[in-house]
Each structure stands twice: as C-alpha cells, then as structure tokens.
Amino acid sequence: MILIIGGAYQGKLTYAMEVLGISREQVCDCQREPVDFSKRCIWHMEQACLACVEKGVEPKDYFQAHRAQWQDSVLICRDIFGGVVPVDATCREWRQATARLCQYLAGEATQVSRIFCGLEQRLK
C-alpha cells in the first residue's frame, strides 16, 4: 500500500495518476461517495474519517476491519492534522482521528509520500 499525504490542492491525485499509473476510473472519491475498497485508489480519505466520526466510529478501526481490501491500494489523505486547533469539538475529533489513521497507515505502508506544490517528498 502507498500512502500519499499533503495539503489541499497540492497535486496528490495528479501525482498518483502520473507517477503511479492510476486512471480516473480506478479512483474512489470519498468526497462524493462512500469508501469503495475495490478501487485501486482511495482519494479524500479525510472525508471518510469525518463520516466515521459523525457516526461514532473510530476511522482506524474501520480501516483495520477492511485491511485485506486496501493492501494493494493507493490511499490519499489531505493533511488536516496540523496548524491551528479547531474550536469545534467535532472538527477537533475529526482532525485527531485522521491523524491516528494516518499514523497507523504509515506504519502499514510500503511507501509514504508527502506532496507539496506537485513535488514528492518520500518519507518512507
């Protein structure tokens, strides 16, 4: 599994498509649809985390339960776990749950990349 993180509009999906050979048909966009682990690429994972938090489910537990399905996938998550801490309790929990999930996934990944201005920084 490959984990790609980075800020909003930094070129994470473009990197996955151009460098890793992901086609648009192979992408599950969690902003528009529920997580479809049958797709090769899961994009906007932070939105899947928000859906879990709103349902009272720990995102890390949800992903662990589906571990076999994403082992060969490319997972893309926007970096929402830095900067100013949100005042809203739900937003704080979303941010923390997303960070916990990314820590878990980084440990499981064969490659972890941060994308900034379209450039890759290999972390693992």
Given for the second form:
Amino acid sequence: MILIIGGAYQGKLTYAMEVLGISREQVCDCQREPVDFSKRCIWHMEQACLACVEKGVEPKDYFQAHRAQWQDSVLICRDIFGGVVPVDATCREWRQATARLCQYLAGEATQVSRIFCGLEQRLK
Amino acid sequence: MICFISGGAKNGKSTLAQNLAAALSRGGKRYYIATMIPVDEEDRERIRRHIADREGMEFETIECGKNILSCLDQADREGTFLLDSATALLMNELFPVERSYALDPGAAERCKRELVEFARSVRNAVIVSDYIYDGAEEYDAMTEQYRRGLAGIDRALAAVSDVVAEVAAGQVILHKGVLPG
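Moving from the form predicted alone, what structure would you give for the form predicted in complex with its partner chain?
Let us now look at the entire complex, which starts with that chain.
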C-alpha cells in the first residue's frame, strides 16, 4: 500500500495518476461516495474518516478491519493537521482521528509520499 | 536560475529569499518587486519591517502589485528579481481594489500565466509564496477559490523553477535542485 499525504490542491491525485499509473476508473472519491475498497485508489480519505467520526466509529479501527482489502491500494489523504485546533468538537475529533489513521497507515505502507506544490517528497 | 520558496507565515521565507537573490546576482542588478498594495497601518508596518530587512543589500525597489510582466519595462532582464510574494500578487489580482474587491474570476489563470512567463523571461528570480493548505478549517467559497488559485500558481512555478524550497522554522527543506551560493 502506498500512502500519499499533502495539503489541499497540492497535486496528490495527479501524482497517483501520472506516476503510479492510477486511472480515473480506479479511483473511489470519498467526497462523493462511501469508501469502496474494491477500487485501487482511495481519494479524499479524510472524508471517509469524517463519515466514520459522524457514526461514532474510529477510522483506524474501520481501516484495520478491512486491512486485507487495501494491501495493494493507493490511499490519498489531505493534510488537515496544521492550523489552530478547531472550535467545533466534531471537526476536532475528525482531525485527530484522521491523524491517528495516517500514522497507522504510514506504519503499514511500503511507501509514504508527501506532495508539495506538485513535487513528491518521499517520507518512507 | 529560478528559485521558488514557500512555507508557513513568519518562518524565514523572506530572509532566505533575500540571501538567495544576493547570491544569484553576483554584482549584477538586484530588483525587489514590491507586491503589497498597503491599505492600512498594519500593512505599512509590515512594509517598513521588510524595507529595514533589505537595508544595505542594494535592491532597487519596483512597485508592482499587479500585471507582473509590466515590471520588466523598467528593469534589466539579465538582473536578479526578488518577488515577494505571489500570495499578495494574486490577492490584488483576484480582488481588485478598483472594483471594490469584487472577485475577478479570470484572475488566477491570468496571474499564473504571467508569473510563468515572468520566470521564463528573466535570468534570475526568487519567487516567494505562502503555504496555506494544511488546516482543517472550512473556508467560504471565495477563500477556497483563492487557495485553489494560489496552489495552481505554486505548482506551475515549482514545475518551471530550478530550485524549490520549503522553509519551516527558518530551516530549509529542499524539494528540487540545489541552493545557489
């Protein structure tokens, strides 16, 4: 599994498509649909985390339970961890739960890349 | 050589940019492109601080808050240009003061095109931007348009730059190329 992180609009999906050879049909966009592990690439993973948090489910537990299904996947998550601690409790929990998930997935990943202004920074 | 620098606020981007511009110019002309159009005392104070920072560095200041290519009319393209910052430039273009800050929808693309052309037209440039992409906050549609526009500019400039550096707490994270100097 390859984990791609980075801030908004940095070119994370573009990197997955141009460098890792992901096609648009292989992408599950969690901003528009529930997470679908049959797709090779999970995009906007932070939105899947938000759906978990709103249901009272820990995203890390959810992903761990489906571990076998994303072993060869490309997982893309927006870096939402900077800035001021959000005032809204759900937003606060979402931010922390997403960060916990990223740490877990980074441990499992064969490659972790951060995309900065369209350029890849290899973290693992 | 074109250097692109980004990072968080007050992390040392301008200081690095000034040092890089000095290293690149090697006795040639040095231009500081002042992009901020001050609207209040806070802006004027920030400008005073930046001017004090540049004292003794022999930069010729060119005021150019919009239409970046126009600054080339009054400068030698063989010189070294310090453009600080793309962030302010886009703000001025996207929310023009003469239109009471009403959004100009074509501004981000135009600004990107002009900045890339600027980078291709001069011998040396150091261009500073701001990394505003890693918060969890929800922004209004206008702010998102600004963020998306600036990210497009950043990515286009990073692609055509020889050096791409991120600054964090005054430390440099090199993403592309080798720092001059």
